[in-house]
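Have a look below at one chain only, the form predicted alone, in structure tokens format.
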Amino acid sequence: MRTAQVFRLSMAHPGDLSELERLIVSETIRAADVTAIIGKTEGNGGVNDFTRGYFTQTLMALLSRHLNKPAEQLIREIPCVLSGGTEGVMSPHYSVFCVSDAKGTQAQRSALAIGTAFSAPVAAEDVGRRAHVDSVAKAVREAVANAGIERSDDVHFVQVKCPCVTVARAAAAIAAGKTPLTADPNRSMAFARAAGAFGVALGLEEIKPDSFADASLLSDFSVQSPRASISSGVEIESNEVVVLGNSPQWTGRLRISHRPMIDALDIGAVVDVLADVGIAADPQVAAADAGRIATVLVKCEPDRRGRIRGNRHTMLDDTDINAQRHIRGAVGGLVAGVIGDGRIFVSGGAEHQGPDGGGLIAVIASQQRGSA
């Protein structure tokens, strides 16, 4: 039996790991139990958002000291998935996922299960193509197996961080006689997210291997995974996967649930996913129940049709503010207003990840004693 713990910690700046350091020193967290990190940094969320790499470097140095292992080894063992951009009321923070052995017999009900995996490095010429999709799918299957989740339906959230192609990587590939899908780093991030979403869908058997082609990515938006959350960045070369679900092979009071968000105004999905974990929002979560929420994970995307519930939006036409920054701020405000807490993970770029113009929301919360 294993048990999972989740600690949602604030940061004063992208290199501030003082709260995690304090918990490790006080022995509240064992450094050896740290399995994955998912967090929000205050960068721009784009190709040149170096806050993600800064945080990762600081984290691995901290864990290296406590585990007496090289940071270069840890970075290939512990997924650190960061999304830049804390627009609006979002607060920079990171959630630490810990796994430890638990004594006792099999649980009578399912509890939060966590699995992780890394793929082999993805070549620049493969980013956004079928080879990239297959690479993600293989890692997703490995992470599901690592979590001990036997039923695909028990998987609620799959976080993937994919590499993208920078100008330098594209030039190196071309010099070697290879042809990247695109040499535009921003376009490459979008294709990488699409490949990640297709990979999750394939790994969870939501789609069949022969049901799509390379040309389907960023084209056929009928293909989607309602449980995928994909980010892309220059700070990694492999796909990093974190699978979150529920399993009777795990014990503890934490459980996860998810709901699709049909659009950026879908407050009903926020209320419903909270109800799934036994928390009422009327209209905002009460302070006593807010303390039961371990973390909130959201994926969102500006509607490509340029309208929300029949009314025009201008997110895609704004040359001053990137559309992803618009949508993160808007959806972040919506969810934070219900939760009563700005420490929520809201990531843009939801290509093939839930309904067009929508996305998904997942909540991990502690169950009250005696709840089913």
Contents of the next structure:
There are 4 protein chains.
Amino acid sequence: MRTAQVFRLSMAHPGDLSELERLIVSETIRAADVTAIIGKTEGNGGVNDFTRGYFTQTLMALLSRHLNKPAEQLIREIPCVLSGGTEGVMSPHYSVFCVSDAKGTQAQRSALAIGTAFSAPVAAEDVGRRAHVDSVAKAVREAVANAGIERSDDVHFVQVKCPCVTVARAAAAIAAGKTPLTADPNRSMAFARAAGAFGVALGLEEIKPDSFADASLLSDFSVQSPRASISSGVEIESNEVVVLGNSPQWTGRLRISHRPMIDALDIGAVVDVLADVGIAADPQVAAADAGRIATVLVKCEPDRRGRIRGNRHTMLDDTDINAQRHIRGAVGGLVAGVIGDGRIFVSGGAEHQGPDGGGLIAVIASQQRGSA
Amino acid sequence: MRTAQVFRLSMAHPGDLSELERLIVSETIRAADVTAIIGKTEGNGGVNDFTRGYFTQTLMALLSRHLNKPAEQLIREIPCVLSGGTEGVMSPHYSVFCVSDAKGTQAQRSALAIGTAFSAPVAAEDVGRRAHVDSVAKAVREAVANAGIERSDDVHFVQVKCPCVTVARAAAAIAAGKTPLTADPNRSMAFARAAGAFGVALGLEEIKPDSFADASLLSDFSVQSPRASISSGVEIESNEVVVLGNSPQWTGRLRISHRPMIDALDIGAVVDVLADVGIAADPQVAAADAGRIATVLVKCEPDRRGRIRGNRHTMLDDTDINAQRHIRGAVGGLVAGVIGDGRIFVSGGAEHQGPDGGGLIAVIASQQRGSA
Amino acid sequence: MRTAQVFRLSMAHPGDLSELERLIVSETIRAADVTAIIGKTEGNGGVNDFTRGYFTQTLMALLSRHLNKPAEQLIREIPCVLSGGTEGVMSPHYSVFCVSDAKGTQAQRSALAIGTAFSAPVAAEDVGRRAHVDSVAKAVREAVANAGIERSDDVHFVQVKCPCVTVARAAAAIAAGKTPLTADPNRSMAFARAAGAFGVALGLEEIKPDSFADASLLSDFSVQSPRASISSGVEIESNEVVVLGNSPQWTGRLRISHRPMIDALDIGAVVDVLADVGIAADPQVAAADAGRIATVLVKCEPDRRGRIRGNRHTMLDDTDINAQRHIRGAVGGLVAGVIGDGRIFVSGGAEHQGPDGGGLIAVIASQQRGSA
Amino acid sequence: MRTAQVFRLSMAHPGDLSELERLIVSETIRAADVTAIIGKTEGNGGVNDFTRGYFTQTLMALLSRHLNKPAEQLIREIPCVLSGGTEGVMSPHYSVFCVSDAKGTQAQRSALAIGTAFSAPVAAEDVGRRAHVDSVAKAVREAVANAGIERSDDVHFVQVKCPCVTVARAAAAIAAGKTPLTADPNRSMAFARAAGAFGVALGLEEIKPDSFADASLLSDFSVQSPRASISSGVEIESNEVVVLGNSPQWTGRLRISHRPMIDALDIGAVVDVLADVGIAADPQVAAADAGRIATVLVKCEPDRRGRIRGNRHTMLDDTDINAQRHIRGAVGGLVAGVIGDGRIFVSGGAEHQGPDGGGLIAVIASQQRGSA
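Can you give me the structure for the form predicted together with another copy of the chain, which would complement the form predicted alone we have just seen?
In what comes next, the whole complex appears, and the chain from above leads the way.
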């Protein structure tokens, strides 16, 4: 059997991996067990957010020293999914997912299971198109198999980091006679996220291959996966996939659950997903329970129709602050208030990820002894 | 006896007062009853936020037409307190406070009471100094008297809009041989807010005149008024004060309550202040009760120590987004999530207004018949 | 014969028209002569820039008082073309174009001529499409006729302000069964500017009606008018057109010239256009000549290919600062440095207005006696 | 004798040192000759600009591989002075300064000379105070001696990178009983730059030790060094100094000159400094001469009085865009227009560096054979 551990660590800046280093040096974490990283860095979350690349470079150099493997190899083996932007009360942090063998036989109840996969590189001209969707779907299936999750319902969160184009990459593709979907990097990021969401839905068999066309992406918002969490960044060329679920083939006290958020005010989803993992929030998680929460993962989106429950919002009309920064700050404020902790992963750009104008929330928490 | 009404209206842009015009034309509102306005416009909330001036110009022209008084006079009679910045899920809106005579005798229980006052103009060199504090305190006392509130404890919210200096006004003062506290407009806004908070504390006798010095402003954060809400803007030269409380001399179903917020994650204060006015939030205000809420007023502040409950936040280190925009977005997300409505007044710059790093929340709501 | 005058006035904020008021009161300007306004306000130049609306409301109220006409009528008679964003060294200002009758017969040489026109309102679903182009072209022809300019070559600058859609307007159109080109306001502004440029090119017969399709807008950048200057804003519904040129039917010392700018570094175009109107810049306009410059009008554009003369720029990849704000600041710095004055009109969004990645510059200056 | 070379290289992103790597691999550059780096990265130039740290980490890892020295040692031997922010037309790039031995005897004329030095770490409570000034002055003297420049007049540019405090560092100092000058990171950066400028002036004997007090920093702007260029960043703890001048002890075709800029419109200074090194700009440097320019170094500053040549600017009142980003964009546009190239180093924050409200420009260029 395998067992998963999650270490949620803070950083002083995007190049600060000192907490992880300390845990490796003190042998609390075996470097070889590090399977994936999901984190929030303090950039702007946009095309010119280099905090992701800085963190990744620092992480891979650190693991390279401890594993005696080249960083170039590790970067293709260990998904490092970072979302830039810790607007408002969010605190920069990263969750280190570790997997190790554990004694024991088939558990009475299932425990947190993790699987990862990398796709082949996605060409600039494929970004945001069916080839991209298929590439994601294939990697999702591999990661589910890798996690040993047998029932599709036991998958609760699929994080994908998708490549997008910069102005330079688009220009190079055009020069090579290719036709990228767009040369606008912010639009490319949005299409890449859509492709990722369609890929998750396809990989989990929530939709069928013939049920959508290229034109459905960023257009038919009835297509959605409530378990897909997609980021996009300029610093990668392949899709990176992390599947999180529960499986009786794994042991340990951690379990995961998820809920769709119907809109940015859906505090009910936050309370409900906590209840799913046995934690009360009335109105805030009690200090005694806070330590049981291993990580909180949220996707959100400024409602494209310009209104939330009938009232006009201004996120999409703001030339000064990017709409994704707006929504991350607001939803981060809500979720952090319920949890009582700013170390939450709130990522914008939830197109096709949960209900239109909303998103999703997943929580991994440690179960109390004796709980069902 | 008097009675107060509050109309919470939406706007399509900062120059759109069409909802108010409609209510005046339809005789739902008597123009002569309009006593004060408190609203959120969609600017950046900073020195160069002209949405406040635009709204005010439009409002005064509208009232001028209906009252046959010059706008120049009205602007010195009717406080129009606007906070720029509807970050995240907040919706641009304004609350119109109307006062009219009502039949009846001393009520069994007190009802919402409103008083207003204007100070003399504050010279550029006085902004953020004791002369400014005294000027605010005097106006607060006038407004309390004007409201007919007899017990200091019955004052629940004192909104003050304070003038600050621009680069141009500071330069003019210096040219005239004066010494403004600062020529930096953003710092001037902060000092002006501090002077307003000290002025409220002094006016409500929460502090004594000899208990502080000029140097205490923005420095000794043990001085705080949990009932002060201060905005600052370049478009005014006098302090404008609106006092809100409960008084047995007023009648009607509206009541107000307030709570300090200990930090930006203090969801408990939100739930508690709602309970004070008889509304449950479990976790969100039910649709049936939402209509009873007349207005929600919040002040908040990025914790200057750089941490919230021990975790580093990045608001103060962000060169791209002003820290006040960050915190408004986050606290707005939290409060709107509990209320289920983005039409809330969340204003940043809560220096000395409530606990350090936190702020305060006040709610005006209609009482159910038969409630205590 | 007619004569044109241009008054370049400063403002302390977007609602400050005091300099114009003073000139009207002192009878330097007859209010009835005011024909058009072109100005720079200190907003962000984007969808949520309300400095334009604020200025316009203040201007129309001012003229209304002096002309005894309702502001609602004046706003449909006097083009008020404002470009938001005074990045860097630019100074907020507005140029008031006045036209009056003058004695005299056909001049030996031509002088500055002005014509204006308003189109019918453009429906949200027409913005950025051929109906929009045709609407602009028609208004351009009317304005040229109105200016009495007979030779197309004598037209030097055509300023058009085009309506665009907000999220709300797009949603309303969709609800009405219409299909707006886009619901993204920033994209709508770009398409509106493209429609304006095509409209000018069509109106001046630089292109033929059958030489382009809807898909050419923002796509075929070989279509360009070196005399078109297009702004777009949410606050208008009709196209507003101001044609500036030289005509022997006009008298006075002012003349206009224009030059295309090949890219954002094209200082040669600045020096050349000044030479066209008889002013040397070596390297800067001498103080003695500076007073002869009546107004400077510039359009510019961040090169969409991501490079300027082979070197990568970062304007299009910046999530924090809008690309138009970047380019206005840079080109404003260059032109202001040559002129020695920050009171220049530099407007971004030069799609199809001058060479791709560049733009255009026009200068109106007073001719010295005896000059050819 | 020694000879200096300057390689101006482009980067695709802040972690891209591939051009340097290629030159080292091809043996165009000997890694051991690399003496200093001065570059522009595409961050925001503020406290939370991590592009500087990312570039530095990548550079030191690269040199470490080629020199077989630990990166931790190199970072204390090779100044890497980066200014974040390539607003407008500026192109991200870095200049690599290499020093090697050269045959020859005392030259007829002097050539570019380079010296570097590192100070001891500056404590958080010393930042922006006399201890900081003295620390810089001492390092400047060491770097001048190191460069072998004998006449103070032959020093043309002194680049210093000064540490500043973050919220976290300030809090740590306060917790340790120290009193940092400010806990506001943006103000700390400004004080650090002032300390650097005073340090250069002191080190070059432009001012005397008893001619200023702590309170003079950011207050007495008559103190200024026209040769000081100071950056500040959170990622360093010591002052790093690079002195550039001309010396007869050095050989080669490169020479440096500098000029003060009286304000942000001082195009004359740009043309004059080019003339100093034998290059004409009429109005732009000819393509044939452009290749002779090795690097261009500029400091600039938004005029704190709020006006440029009498006209109001809006840089200091803008809550959306930091004033330093504004001024870099504008001055960058002007200088790049004269040079015809966006690869220029334009750094904001020129307090006490050149005339108040202005700054300075230095150019290193290759001399033509036979030129005096």
